[in-house]
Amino acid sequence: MTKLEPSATANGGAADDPSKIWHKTACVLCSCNCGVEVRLDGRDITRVKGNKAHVGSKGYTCEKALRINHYQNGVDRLSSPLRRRADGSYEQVDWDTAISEVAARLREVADAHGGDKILYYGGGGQGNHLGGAYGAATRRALGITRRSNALAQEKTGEAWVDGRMVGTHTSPDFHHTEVGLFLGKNPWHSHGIPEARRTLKALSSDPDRALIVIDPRRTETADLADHFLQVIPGTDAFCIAALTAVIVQDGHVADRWIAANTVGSEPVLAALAEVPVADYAARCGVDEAELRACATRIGQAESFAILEDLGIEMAPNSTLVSYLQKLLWALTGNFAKAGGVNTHSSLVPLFSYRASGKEPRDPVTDSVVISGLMQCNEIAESVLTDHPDRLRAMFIESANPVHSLADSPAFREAMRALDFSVVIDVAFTETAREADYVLPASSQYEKVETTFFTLEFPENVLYVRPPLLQPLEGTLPEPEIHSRLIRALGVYDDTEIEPLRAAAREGRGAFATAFAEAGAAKPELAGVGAAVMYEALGPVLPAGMAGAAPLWFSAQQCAMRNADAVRAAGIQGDDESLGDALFDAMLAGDDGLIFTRHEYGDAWSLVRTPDLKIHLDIPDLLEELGELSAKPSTYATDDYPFILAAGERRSFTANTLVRDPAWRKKDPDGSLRMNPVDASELGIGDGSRVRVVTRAGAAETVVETTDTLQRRHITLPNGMGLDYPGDDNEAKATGVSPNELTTADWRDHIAGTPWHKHVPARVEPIPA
């Protein structure tokens, strides 16, 4: 029997027909992870619903959740370890076999040149975040401190500004804001935020409310705001600092407030007297009234909420950007309230942050690494050099970074170079076809898994959701390749793991002290704590729910820091009870759990400053404010005359979770967008066939026009040039692979996140 019952919710007829049961999980192709049902026949998914019942999400979905069946039943599916051969084909071989010879390999590179170079890349795609928690246990089994992922290509820079300034990660509160503003961000497809659509539409439907859109494409969120600022490509920061700066100048800063709750606030305030707003707003294309009326409705709304995405963080001055939105929210009083700017709780924090901004330098480039992340853009750079620290090898998961990264050829090329790699994942990526061993995992509908993207306040979301199908042979759940892979690392055995599985018989209690006495005696079993628990108190958690065992201390730790916040949102216990109770909470909840309810004020006692103020200056980010004007608005040239966004999200762009191009029911091509203006003039229209060419290489595509895009402004959607096996069983590729056009080198000069939103380039027409 392949279906796990747990998650089954049975109704009409269903007690007679299987395929009628309705079984509760969530949709993994974006941050959100809305709650659903979903119907099976035999391993296929057949139906999909939004889960009503779902404490986030509340029934809502899109139209990406409604194709997760090409998702779990890829014909690219991996079902047997790889071996790579040495003409560089592949064998399969056998678990025992791999994980063997992946340990041995891997304690190879480590003993011979030491731990720190190996590189660990990925842990956990949108929804399967448990994968890095004992990604962690092998890293510190091997002594890996160089690690990346791909929040160090989008968020980093974020939160370098955020770690300064408060010492934690904000989030804003659009339901009950006032005035909502979403920089380079199209939440209408691109979501980030709980019920994304519906929450659009309160917002621009409401007299009381302003929605307020900066973007260079007229999107989808666009269409519905207020206020549009419709800016030129890549000039976001005269937009943003020319916005900050009315608020400023014409008096709508929060003073007393200002006086009360930050630290800094003078040197801030006089760059912002001095920038130049009439020139600004000419510099990036947007009506001076019109940018004024915005910050006028800022200035006077009672609540202001913000958010940034994709569209800045790839894109030119993006720190200073994060930066700059930043003191948008804080200069007018807009932190701890209904509709502002909060901080939040979280079960495990996605990045530390550092608010002495001390954060270490990467051994090869000397770049920054921002929450231990090292940069995106350097790691083919730190594997093809001559220096003594170069990367020796990689231990990639979950993640494809040959196709999402800048410059695929150079990281395939790296790939090559090293002394050894190997690749956990579902299906057989581009990543995978370049390393020396593939271990296939079951996918997100077959383990136990949860995502700790809970980023909400005052109440906050958590989802534990049990498996739906048995996994599929051949594979196996992350918690079970990184715990064989410990045990053949020589880090325990069975005579250390067998007392710890009889004290969990015995209860959380018994369980808890012989953990701590284990790691006491034995600390590199602390260090692999996540394996040892999946081990030993897996075993005693309900059907399927071994592999959530992590989270036993997870919510120890949750319940310790945020008790008045775990208790107000319905769980109960002493101190010395309550996190097995919130633990037990979380196995339970089919339709999610509120882990965490506080109240507005109590965002001050979750910023992590020393003296628990907002710091405002930034030093280095007001020196390049003040620096701004001399920098271009594009950098376009004679011989790449358009600004290429590689990487655009429309409705039917997800991911590379979901690799099979027969999901999307639109743009099944991924043509190039542009203004039909610029069509004209190369003699071109709908259908034609052009070659999109920038100083990395070159691609064919088909044209669409839009009178959405400006003047010599071109985009090209994400999730494409994926090769997927056809009908002939010959693997294909469909769209353009937009990191086949990108540079390594385009990045910013702080927290280096590539400029994939502005790549100058050039399009020549195919002749018919």
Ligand SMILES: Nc1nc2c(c(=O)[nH]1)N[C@H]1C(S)=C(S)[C@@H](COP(=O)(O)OP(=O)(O)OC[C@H]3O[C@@H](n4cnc5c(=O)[nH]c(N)nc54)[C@H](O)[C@@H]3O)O[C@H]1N2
Contents of the next structure:
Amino acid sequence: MTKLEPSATANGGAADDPSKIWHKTACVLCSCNCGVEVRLDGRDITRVKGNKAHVGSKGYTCEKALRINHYQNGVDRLSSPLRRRADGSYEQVDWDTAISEVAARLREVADAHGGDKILYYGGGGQGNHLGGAYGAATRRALGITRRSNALAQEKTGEAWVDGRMVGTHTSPDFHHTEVGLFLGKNPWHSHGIPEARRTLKALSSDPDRALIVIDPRRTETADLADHFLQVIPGTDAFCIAALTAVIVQDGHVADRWIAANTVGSEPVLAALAEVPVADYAARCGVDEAELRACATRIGQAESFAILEDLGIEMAPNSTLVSYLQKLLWALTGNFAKAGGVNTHSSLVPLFSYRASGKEPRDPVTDSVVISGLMQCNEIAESVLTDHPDRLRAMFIESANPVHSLADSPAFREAMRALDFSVVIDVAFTETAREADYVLPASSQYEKVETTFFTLEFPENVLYVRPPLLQPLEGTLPEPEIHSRLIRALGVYDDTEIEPLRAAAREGRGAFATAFAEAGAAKPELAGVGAAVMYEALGPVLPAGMAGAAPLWFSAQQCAMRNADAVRAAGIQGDDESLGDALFDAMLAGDDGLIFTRHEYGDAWSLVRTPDLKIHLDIPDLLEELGELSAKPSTYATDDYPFILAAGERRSFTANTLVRDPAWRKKDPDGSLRMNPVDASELGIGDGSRVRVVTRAGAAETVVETTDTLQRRHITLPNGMGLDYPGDDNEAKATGVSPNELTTADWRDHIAGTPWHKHVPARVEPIPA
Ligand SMILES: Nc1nc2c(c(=O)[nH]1)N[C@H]1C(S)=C(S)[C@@H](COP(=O)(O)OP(=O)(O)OC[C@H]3O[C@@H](n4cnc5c(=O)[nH]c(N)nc54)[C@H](O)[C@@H]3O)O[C@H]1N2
Ligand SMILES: Nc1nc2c(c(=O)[nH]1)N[C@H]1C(S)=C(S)[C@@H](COP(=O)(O)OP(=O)(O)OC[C@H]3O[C@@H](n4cnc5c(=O)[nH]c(N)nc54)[C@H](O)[C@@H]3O)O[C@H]1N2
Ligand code: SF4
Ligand SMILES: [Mo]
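Alternate state requested, the form predicted together with the ligand (shown: the form predicted on its own):
Every component of the complex follows; first up is the chain already shown.
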């Protein structure tokens, strides 16, 4: 196992001593994918620092990046395909056996029941989206139409609203905004915007700008805020309705802008005129004068940007809250301008929208399928039913749904009830432990990778990272796994690939022509285009970069859609050559690439509503707004007097990407946080052991008191409770696996997103 040739970087005289060389790559622990430089000792990542030359992150990192070796070299990394025996144990099989048996079993299900009875789940995580591109090819090879991933338990409600209002995704411009609002979002720990801590401090320290935070907990972000609205958990709809109502009632609506750029304002303005501001301020526990001051600050600002996240997406009334927060920027005219909320270009869009606004419905549950994604909270029930369209098999890749989706026991049961399941992962996860076959992937440092989290405007950044290490022995990168599966499924063979390879050796133009002709002659080949590009174009790409071949196609499309913005980013070429130039620039840059540079006004040309205006009126949600006062302010009960936020982002959480508990420098147990007064009423304190009980189950944990939490509000971190081999090699879990405590029916009525931030619970002291 040797390293690849080090990338060209300023390494001084270090060439003699490989451990002194700095290699450029990215941190993969959250969606920011900060550019970093690392040193290696053999296969160990020993040092990590921010890459100052990276065009997106500019040297920024947080404390987690320093410990990515725990991801790369976990002791539960898989190094052989596994096949489940009848008794539930696993045996190692070679790759040829695994590929041919997995292909045959999937084919069997597709032939017997239809490809639409197979669910494809996952396809990418915080740092890796290329696998998903290849997964799409395998899906088409099998006729798989149903798919889902984590976005369908967080962002689909927001996507549903964006789709109706703008027809596409929107993105806040915090770098240039005068007033920035974070709604149920704690970027200090969870990031989600470039250079989060720098950006927060810049907003907070400038007397002419303002940071607003709406959160029930006094978070690290709230500590920096100019206005902190500490809502009662789950009451955001009241808070945001009141804020938006003040905008309307106090005359802060951008009337002329609204008239010129939007449709449907009358019913919205009428509904908001009726909102009882004082009453709703009381319902959400916020001082009315402070709430009004906040609304006025927003209404008078030159620019305003807002970002929602899990604090409202995983809490009551979530889709309604998404709508109301978007009305806040829309009614104040904060669109298509510096510091506002804007549309953006993408290399490969993360979401899809239907211009008609009419989403298809799931055949089993009849729920809306937003952005093509089946609702995560309905997957288990769509297996465990006798409906004729029930799911019969799952193809899971780069995701850990047994751990990450609501009601882990039900998901486990569902996997066991399937005719067939296969998991592609780097580690032996909770989900892998339930699968018929487990295929070991090379890690994100052992193959070319990138993400499609290209959501910034006006400058949008992409980083295609070359591999740092050779694949761990026994593993394969996803491009190889999928192309082997597709061959085993009989979609193509060498007689069809060889001529395309020959064309690629001749040049891009020859390849483009041959690829288009082959796809026209045999549409199945176009369907598995990612694999075809990997096999045919991959060999002529720079060493280690073959897996990036499908980006060639994405680059063509991006260049066609955004030619001016691609050229403004410094990429030269005429209509014919611009896509190739963009592709070459993507592969060449080691510091990330600004691939589009827009003018703010371009945000309008990226709007995708039929009339290119912003649509303010969503009748279903206005109706819901009208009925809001009848909704409860809390779902706590006498039996379950606490509200548990099941899955808080903390200093050392990173979904389930790092499984070794030793990586956590703080909060080793992933403690249950609670207000000190609540603790003393229960006769407990820091370090006490308690049982957290919800309607779904119970778990034991350790208490940490903190006055950042309100009374009766408790939190557990996300990504804990992962099985990891201890010194005796037995798998042990540290901390609470949050979804042992959640149920799938506790969810938004439109998008089906879970109310993980609002789980009624009680706390029982465990005597020492
Ligand atoms: N350190 C770290 N960073 C991460 C991740 C990680 O695992 N660890 N995961 C990444 C992923 S996948 C995601 S989606 C993002 C999520 O990022 P965030 O959404 O920021 O993360 P959370 O901490 O889950 O929730 C955000 C806030 O919601 C608040 N909250 C709880 N209940 C309510 C409520 O009723 N109303 C309001 N307004 N707020 C409430 C919490 O107090 C918390 O401060 O983080 C990403 N970044
Ligand atoms: N109760 C509760 N549940 C939650 C949340 C919460 O706040 N509370 N948060 C939710 C959110 S926002 C999210 S995004 C989800 C995240 O949950 P998931 O979408 O399930 O994803 P991750 O935990 O990020 O795990 C990704 C998987 O990819 C594997 N992996 C890493 N690198 C590679 C690779 O290169 N190739 C392959 N094939 N696999 C790889 C990892 O080992 C891991 O098993 O969790 C959700 N679940
Ligand atoms: S965890 Fe996120 S913010 Fe922190 S270094 Fe990694 S990518 Fe950057
Ligand atoms: Mo997420």
